[in-house]
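Starting off, we have a lone chain in the form predicted on its own, written out as structure tokens.
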Amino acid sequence: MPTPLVIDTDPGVDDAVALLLALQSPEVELVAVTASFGNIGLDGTFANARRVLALAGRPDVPVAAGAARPLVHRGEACASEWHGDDGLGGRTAHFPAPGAGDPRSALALTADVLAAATEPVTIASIGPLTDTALLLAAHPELAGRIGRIVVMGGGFSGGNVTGAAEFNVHADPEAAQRVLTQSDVPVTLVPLDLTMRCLADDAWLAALDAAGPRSRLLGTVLAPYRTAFRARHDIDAVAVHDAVAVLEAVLPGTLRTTPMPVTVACDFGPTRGATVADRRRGAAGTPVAVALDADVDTVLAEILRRVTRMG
């Protein structure tokens, strides 16, 4: 029986790849999508999640709007220089019209899914962790219905939005601290240390383009991201961050993890949003399964194989 999956996201170019990956994976049933602020504002991410589902022919999957801002301190999270002003590389006009959103809030939709679940639900949190933190705080009675939370976020060798912090964690450090330090639900963390090694190169992108009209549209969505990545890193490729985390949610054990406590810097200095792993033997704190290694070629090939099923 497929594992029920909820994806909390902020589409976002790599979020689109991750959503399509989940929809083309028979091991899971995507039962809900929740959208938060992040790569662009909430109105845009909410519509983009529905556009991606419409592209995949799955407007039946309920999509609810979540947090429009961080839990505590109002921030300025936005990554339009990577994802375009519309969040999908300037290509939203080429997507099918988005279906109707679910009238419930993200919190209410996810709580309803969990309450009705007859087997553990996986939550893939691939944007700011605000809605996931709210769920854990507001509904502790439902924690036992969650099999695990898979998070794309953090970085232990530096960040991508500041020298110390990765975007998703930096967007709401207090929420990330709430999720990563709790002991009620197992957490797998997929950080930049691994995702920055999972680079879709020219051959990968050419295969995506050749797979069919919907895959070709996804390739055009990735094009501005590829240009920005080349300008920043001098590498002609695309880092498929969120898709790596969702692949682990779909196929547990694909990534090699190391258990260690992780905390988040919530001060207002230059390290705000930094993730700190305590690698000492017997370190105090709830261990997080941190994905630091994988067969990168296999990961990229599997993401491509699944996404291109849509043609």
Ligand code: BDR
Given for the second form:
Amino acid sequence: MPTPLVIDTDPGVDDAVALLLALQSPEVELVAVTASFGNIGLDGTFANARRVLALAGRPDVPVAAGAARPLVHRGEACASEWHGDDGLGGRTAHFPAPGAGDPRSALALTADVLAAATEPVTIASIGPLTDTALLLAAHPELAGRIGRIVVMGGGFSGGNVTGAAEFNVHADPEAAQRVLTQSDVPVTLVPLDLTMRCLADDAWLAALDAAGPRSRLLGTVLAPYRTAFRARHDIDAVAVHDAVAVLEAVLPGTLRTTPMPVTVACDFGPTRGATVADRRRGAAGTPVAVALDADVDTVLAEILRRVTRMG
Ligand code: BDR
Ligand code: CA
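Swap state to the form predicted together with the named molecule from the form predicted on its own:
Whole complex next, starting from this chain.
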């Protein structure tokens, strides 16, 4: 019986890889997708999520619109320098037309999925944590229906938006604090420390390109991201952050985790949005399973093997 999976996302080129990975994984059934602001604005991510599902031939998966802004403080989250102004590397015109969106809000759709679930649902949160925080706050009675939450976010040795903060956490630090410090649902956190080691290199991208027309389109979506990566990091490869987290959601235990309480800097100083792990033995607070290590070659090969199933 496949595990029911909900993905909250802000596509986003690595989000697109992650969604396609989930759709090509028989271990899970993608029962809903929710979109929030993030890499680009909500209108764009909502349409992009539906474009990616249309590319995979799965317009039947319900997609609902979630948060258009952070929970508490107005923010300016945007990563179009990585993902393109359209969020899909300037390639949205090459995707099939997006299907209709679900008329429910992200909160209502996810709550309906959880209320109807007959087994624990996994939630993969691969954008700002706003929708996931709202869900936990609004529906505590449904927390027991969630098997675990897998989050791509944070970084314990520096950030990618500021020196201290990773994009998804920095986009809504109060939401991230709400999710990472609660004790109702187990959380696995997949931070930059690991995802920046999961680099899809030239051979990986060439194999994607050779696998068929849909894979080739995904390769063109990744091309500007690769250029940006080269300019910023002087590495000819791309970090497929969100796909690493979704692989863990699909195949629990793929990543090696260490339990430790994690809090988020929510002040307005230079560390706003930083994740702070307490590694002291017996540290107080709810432990989060932090994925700090994995067999990186296996992770990359598994993502490629699954995504290219779409041809
Ligand atoms: C995260 O930020 C976004 O730009 C990516 O899609 C990913 O979710 C990496 O820090
Ligand atoms: Ca993302």
